[in-house]
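A lone chain, given as structure tokens: the form predicted on its own.
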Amino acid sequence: MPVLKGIDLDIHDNETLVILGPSGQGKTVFIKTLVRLIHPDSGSICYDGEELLTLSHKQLYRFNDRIAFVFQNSALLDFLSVQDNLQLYLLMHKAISPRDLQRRTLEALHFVGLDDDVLDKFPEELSGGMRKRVAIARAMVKRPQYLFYDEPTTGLDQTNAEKISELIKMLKKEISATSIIVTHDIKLMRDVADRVALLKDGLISFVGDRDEVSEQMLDFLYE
């Protein structure tokens, strides 16, 4: 049975697009398909006129340098410290001096409101909100052109959810990335979206500016 059913969606440069819908509607499948973590049965995914689904491994490697993904569960590597989690991509894929590596690490850590003493901690020693902030810092270190978030506020209390919302807005300004967020959190959508796509039963029923999303639309979406 198809999870997504003929979705046709344009995403604009430097915007924050929120894909909103209840759980179980295909949001995570959709966002993972956009970065080829899941390969669709059919269709086309284009970035700046370049067809993602036909890229060679070498071309896909270069494409991955332009994106960062903040996973719902943060997806930090439990056997690495916070510092090692933040630095892993740069050490593996960039020619970077130790000085610049440390500078970018601390810039990202401080940007998300965490202190240097967190660097030596392991993910299991952090709260859920702190792990999410480290995951966002890891994305920031990469300086991506496209930034993807999968349910960034799920499992967080209101205070931490609001902190993540603020970080999403601040990070967009800091690195001028196009941000794509999938969520069921209406408040997050109201706080951060430039445009909104409503997803239900594998179909997009509406795409438009945040202020165009009415209570009637939301009632239909969550009925």
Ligand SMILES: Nc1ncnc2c1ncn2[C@@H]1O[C@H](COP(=O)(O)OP(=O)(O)OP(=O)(O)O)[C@@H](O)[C@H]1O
Contents of the next structure:
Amino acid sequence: MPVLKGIDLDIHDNETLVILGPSGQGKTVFIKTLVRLIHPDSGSICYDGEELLTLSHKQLYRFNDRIAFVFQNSALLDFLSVQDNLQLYLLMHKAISPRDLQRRTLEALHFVGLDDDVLDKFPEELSGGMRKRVAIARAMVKRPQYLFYDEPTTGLDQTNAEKISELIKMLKKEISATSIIVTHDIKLMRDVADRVALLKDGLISFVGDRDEVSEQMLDFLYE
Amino acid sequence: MNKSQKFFVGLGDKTIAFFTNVYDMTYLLLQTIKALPRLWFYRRQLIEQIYIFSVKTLPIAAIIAVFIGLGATVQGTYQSSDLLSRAITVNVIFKSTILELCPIVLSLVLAGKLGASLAAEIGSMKISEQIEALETLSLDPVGFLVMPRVVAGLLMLPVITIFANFLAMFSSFFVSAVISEWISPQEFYSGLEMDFKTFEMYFGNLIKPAVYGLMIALVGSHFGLQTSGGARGVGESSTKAVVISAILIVIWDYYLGRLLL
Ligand SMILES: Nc1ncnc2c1ncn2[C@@H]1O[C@H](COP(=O)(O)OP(=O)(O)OP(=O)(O)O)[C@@H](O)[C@H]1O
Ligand SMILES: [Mg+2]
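Write the structure block of the form predicted together with the named molecule for the protein whose form predicted on its own appears above.
Next comes the full complex, this chain leading.
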């Protein structure tokens, strides 16, 4: 059974697009498809006119340089310290001086509101909210052109969720990336979205500016 | 569906699952070989795995080796001292211990220890999206996770086995010549030297554990990467990893033994 059916969606440069939909509607599948973590059975995904689905492995890894993905489970590598998690990408792929590396790490860490003493901790020693912040910091260190968030506020309490949506807005300004967020959190959508797409039963029922989203639409979405 | 249909459908599913696993493991091995040129790039991971496959397994290897040596000697001397000369008894104990007993027991135990933890580690990374996170960081999961483990297994199991063989022989010497004075040290030594087949002693001792090490790492990684469905899936993967690699080890032990004769 197909999870997603005939989705047609344009994403504009520098916007924050929120794809809103109830749980289990294929939001995670959709956002992972956008970066080819999941290969769709058919269709096309273009970035600046370049087809993603036909890229070779090498080209895909080069494309990955332009994106960063904040996973629903944060997905920090649990055998690495926070510092190594933040630095892994730059260490493995970029010729960067130790000083610059340290500077960029701390910059990202402070940006998400964490102190230097978490650097030596391991993911399992952090709270869920802190892990999410580290995941956002790890995305920031990459300085991506496109930022993907899968349910960034799910599983967090009100205060933490608000902090995360604040961070998403700040980060967007800081590195002026195009942000794509999938969530079922209406409040997050109202806080951060420029444009909104509503996803239900594997179809997009509406795309438009945030202010065009009416209560009826949301009622219909979550009925 | 009636009973017989159910039986054949079940049989068919099992057969398909079996060949799918064989295919996937072969494919994983090929991918691992393809990732080998990137060994230097993944050197940090390799060093870490070498550490896990060697230093961390030495204590358990030492305990096993010492007691294999003791056990084999006690049995061997009791069972055959009336039939064979003492030097020949030592020779038989020596060869069966270091060519069969020690490598295979050690590999089976390490299949339990390393194979299970490897499958669980990779499996829990799989279900918590860490494998996908690696992809988005342009790190190939096979290069980053599987290849270092396979190489570490391939290189380190022979080392551990040699270490264990020495210990086993030492404990054998200790119990037969030092504690009980059943045999004199000179006789013991001449027993070791008898009909010494250099090729088997050196290469058989290296090749077999190398193959087992590769298999433990490959099978563990394979089932780890196949994990789905939460904590329970992780448990299932690590059980499968242990069972399958243990079966493969005993089968290969026979065929490699024949091949290397
Ligand atoms: N790799 C995949 N390929 C195809 N289908 C998948 C894949 N992963 C999950 N699915 C299926 O897609 C459906 C939607 O799952 P998905 O995780 O995308 O929902 P979701 O909207 O993100 O839900 P939640 O809000 O709980 O995170 C589920 O029925 C799931 O079984
Ligand atoms: Mg989801």
